[in-house]
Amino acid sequence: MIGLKSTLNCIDNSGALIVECVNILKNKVTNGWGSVGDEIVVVVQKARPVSAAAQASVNAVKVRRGDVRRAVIVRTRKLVRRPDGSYIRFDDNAAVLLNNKREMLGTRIGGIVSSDLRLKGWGKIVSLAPRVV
């Protein structure tokens, strides 16, 4: 359950390391709490440093500190109940940054993601992840 001011690790290669949730973009059914697969608006709190040489290259960092972006939640510390009755909980909260077309900003995923993403329409993220639980 991700709420306002929650911090999440960014597990893609967009350049962001830590992001902070400022809005949950979904129906107001859960009173402003986001779960795995929900789209949120985040502010980049910590980003990878950029050197002058790397800034001119093709693989330039796509985000900077203070940027406001959309993201999708891929892991939460809160227990999530699955349809088969099992529960799953991760060690941290994590997200993947998106552009305005709801496409991934990065090209790689650097960690485990929840398989619930496939059911919510985020198959591209699941296919790029090294491990799905």
Second form
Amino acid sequence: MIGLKSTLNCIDNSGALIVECVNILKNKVTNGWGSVGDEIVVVVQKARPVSAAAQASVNAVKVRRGDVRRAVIVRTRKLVRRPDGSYIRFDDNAAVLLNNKREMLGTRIGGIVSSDLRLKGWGKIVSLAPRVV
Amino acid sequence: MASLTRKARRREAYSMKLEIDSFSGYRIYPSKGKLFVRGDSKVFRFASSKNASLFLQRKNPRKIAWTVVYRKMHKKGITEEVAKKRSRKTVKHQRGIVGADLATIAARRNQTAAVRTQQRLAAITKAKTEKKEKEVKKAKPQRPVAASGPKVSKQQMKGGKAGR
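If the one shown is the form predicted alone, what is the structure of the form predicted in complex with its partner chain?
So here's everything in the complex, that chain up top.
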């Protein structure tokens, strides 16, 4: 249940740590609430500090504070109903940043994600995640 | 009847994946229950909201009388199983092995010493007579070796004109 001003943890290696939701994209059905697998627009509220040495390497920080980016929700505190009728909920809200082509901005994911993502067409994220529940 | 029960068991094993409630130890049937993933990415499954609630209240299942853990701790309803385990015994069993089935083994075991010595004597005498016969046979054939066939030169064998 992600809406305007919701803060989410960013669990990829794009450099963002905490992002704030400013818009839910194309989701009129749920009255503007986003759930796992939904695309949102976020503002980066907290990012890893940019250092010159790290900038040249692969793990370069790609975003800074105040950047506006697309993201996809991967975990929610709100219960999400599975197709088989069971429910799943997590301890926090989390997202993964995307570029304009709906591809991942980072190259890695550092946390558990919901397997509902695969059903919604985010198989790439599911395959990168260290654990899927 | 036995086949029927086995079939039923197989059906259960294949078609249903039962989960275990992390608080109470109850079974969770498909399409039931809630999954809770904690911040340290530990997964907890609850069969009912009662279990979920008690877990979130940080209650200890060992202190709640109806949970499986409690009942196991206080040995509730497991008297039959214990009795069954005690009755189990190792049974010595005889069976045939390679090259000797059970019947021959049993026959050997039931032989008396006298029979065995008799057999041994018989075998010895038999071997002796055979040896004697062999010696007699050996003594007879003392023919000269290699005296058959006309002599052919090697050159011819390799092929003169006839070979072409």
